[in-house]
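For reference, the chain that follows is the form predicted alone, supplied as structure tokens.
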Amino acid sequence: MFFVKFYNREVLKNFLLPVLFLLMLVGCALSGTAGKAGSPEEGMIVGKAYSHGVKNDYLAGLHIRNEYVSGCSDCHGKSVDVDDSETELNKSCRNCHGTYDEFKAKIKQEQKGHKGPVKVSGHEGHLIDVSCTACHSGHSGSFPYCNYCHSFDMKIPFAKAKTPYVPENLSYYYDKEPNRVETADVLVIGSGGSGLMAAGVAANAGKKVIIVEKMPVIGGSSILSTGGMNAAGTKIQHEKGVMNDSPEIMVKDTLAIGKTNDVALVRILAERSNEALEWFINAGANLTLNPKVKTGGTTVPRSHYTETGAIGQYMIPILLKELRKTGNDVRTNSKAVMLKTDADGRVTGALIYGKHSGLYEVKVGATIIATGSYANNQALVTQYNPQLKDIITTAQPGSHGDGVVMAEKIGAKAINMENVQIHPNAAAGTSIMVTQNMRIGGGILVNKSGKRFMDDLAPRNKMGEEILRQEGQSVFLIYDDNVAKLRKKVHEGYIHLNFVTTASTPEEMAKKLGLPVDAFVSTMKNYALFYKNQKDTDFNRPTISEPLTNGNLYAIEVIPGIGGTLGGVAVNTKMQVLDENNQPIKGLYASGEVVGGWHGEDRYGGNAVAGNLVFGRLSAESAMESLGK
């Protein structure tokens, strides 16, 4: 029974192979030949012991077999433990085969005056601070990362087939005793932009910090952020001639797009959302803004934005680094499974199940959930919003919903966990989220019979639910090279992805597309009449930026797909997690897409990226009010 229920549960890799491997190097130990750092030879025998039969097939073989390393240790370092996050490993990786950016750049250069279809490679993606061993396995079979949203040709050593990232049961968990445990002042869980801002929040307080993320990379769904953050009345907008903005705006845009949002948490993210702004200049952001858009059918241009590629791919560097001039600990592979509480129902931590360590309880003075959404846990999703069954997401693999389940298993209060954001902007046959940016700056969306359909420029699930109405339940996004520019990095990574369709004209674009030619030249026509008589007469786009005749058209199909979810725990405005009875669980806060309540029925695009910063930095400081700064 012992064997049969940790093979179901896939721990053999985790538990009884490290034991074997354990068994083999005492015994190694007990003989004299523990692969000593002076003695290459008894290092091989090692090596070649453990790399025998099956082992031999996967990369720690291949290593030995060549002589590029004399033994486990050139790998391992000098202890046999292998951290969750594996950083000995992947330092050893990278001693030798040079850093993630380096390979980069080294591709860059490859790929230089290169024409036709670029091979992708997974060292040139968009994913941050990535570990060798995300991908690569020495006594395992491999598989590429980018391969869990992405269905790219990449060749990559010793691979073996893909194990998806499911939700997991986690009352697995609840009757099970940890095998240690350890102390902090604050656990932060979920490693995106909000975890990371509360994590350098308590840091930069003198606190000690211990941050988990259950996958292997950094940054959540934040890195998939493509489009920009809104602020109001800020530095910015008054260099570009917008004078008119205030909080007060901010929120009733807000309201208009999400209706049944908590008020209180949209007037807190409007009201600091331009103190986030300048903190996030002040970390070396470098952002700027089209005094000519407004987005979602706001008010107001208030989408800060970087020119130099997509937000989430800018944000996470910087919270990263600000956050590692502290010191504090930031894990990977390591998965909260259940929250800690006393006597009184204070929470005391969580439970953690490390991919090497096991199972090991963390005790803490406050918690910090940053879980992010359960958009990629289909079965939770549907359970609240059956018709949204069998619909792609585009959000990250680990999005489980593990935050507000084990947070529901204390008491804590779900509430809206029916509204879901259907973005209108997935790739189609991928699931990659397209910048809307690409609307923002002037595109437009045409159906499968050549015409535009609605405003361009709609909020974000009313143009999903239109989408669905249309022939085929996809449409194209078009632009041209004066959008393209605007967001050159991102256009530049969608061509390198091959999902652009490119033409010189709107004849040539029809034909390519299979459109009435007719009818796609008329759509063009009238849209530039429309920019120049700056009124969309069809659909009242409010903001018509490019006359979209400039240059090359580009094409890219897309459907609507989960690009997040909008319910989840309920919170006070100190982040403070509530219970059934609306009164704060004590030493635990939440903050980001696990909150329910701010986003109310339609996420209003930026907000996103605003509550990370703005919410991010409150629930630390909450939880810094409650230990005592």
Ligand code: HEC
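Please could you give me the other form, the form predicted in complex with heme C (HEC), since above is the form predicted alone?
Partners and other molecules have been left off, which leaves just the chain.
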């Protein structure tokens, strides 16, 4: 009786079936047979594919076969539906293997007492809290992300060959249908300095913000900024005795370098630079200034930098912290592929391609493009500058100009695209930029004949061109211990990277570098004399802050590289993207390196970081104004 009653239809429907179904789901997930979409057939295929066969031949298979894990769920958690940022997976890796701090402690221990150049591990470096799966794949080959810029000898388990990041033809997506729609107030495309700043401002004002980043790591080229941040009339300048700066002078200096800059934007940058610096300091930045150093032919020292290393490494974590305080985070492995517009031409958001979740639409009131440069888009660079074919770039590998391509597709105007910045400072044989501050702080450039060949503080474009005219198209950056002390951390980094030749005298240096000894020795002697007289009678270097006679001499071989790009979408002073008729495209804003015109023909070093903070904020403020209260 009871038995029969127990199995009556009501109980079956309300209790047993759901429980059975739940048990099945849990079981599937744990044994790895759950389907992505939850359908049983698909589930079987997924389970097979990942527990046998080729996908099982990699890291996941190794963990399963050797019983490092008890099943898929040890890595995947409750479901094998992987989110685009691979958040759950990364939590699992860290649960078993430890955090970067623990890895670093181990590395330090291993390197203790070690003499000579040390091997760089994939678990150190300057990218901020990278996800483990940016390098370690679960079901296919792995590649150490560091080597998109460096050329470290890294032995990652299940190594695969490098597949370069190449620009994708976004027209592929134009007729594709999204699999879902998400809504928010603001969409920010790109997680560099300007994207994170804009997102933080909007999120702090209570807006719902979605931030997408196509790369597996956060920070864009911004995270690589080594030099400084320009700001005029600051407290730090005053503390260092620099009393004669003002926004007007910063505008003048910027225009002297860039020549064709959009003056209205430069004015905003200069006028709001101090406020941005104050904000940065209040958010935790500890900056300083060298009152002896004027950058790039400018008239006043205003490059604010940190003594602990590169400014970008400093800025991105601070911006991220501000953003995360609001509960927001960046979706990595999430690429915007097309802007969406309504019948009136107003931008309503974008199509996003997520690594795992596929194509979806984000619907918002305002979209901010902060996609950075097109330095790594050979086709786009050479379309305007055929002579720049095959020149390396020191920008991050995802610098493909997607923002410009997407905006042009819906009628935006792109300007100054031919203005590509060549800088003289890439370490030969790598894509790593050596900061101009080693020159500005006192270093000089010497060619293969052991001679200086130009004013080492000339605008960067000019220097790049000049180096290409020298023998071997590479030259040596020479500095001494006094200069090294100004940027101790950065210098130590170059030693760590094995870029640096060290010598105690000019003779020894010439021999080590294979330069004509007499020529190099007399170059150094003359230069010390120039310092004494404060006059460079050869090339008229405007400031000679060091005689280069203190302590050791250091040399780094450098080549020109594309540092960044200066063209991009046209905007008005509210950072609204403009169409061919200079009318704002409703709902669309831009900030950072994707914006054309504000740097003119040449970027004044240190203005980009300032621009990240100033224009990032401004674009968010304008976007919010358009949303209404």
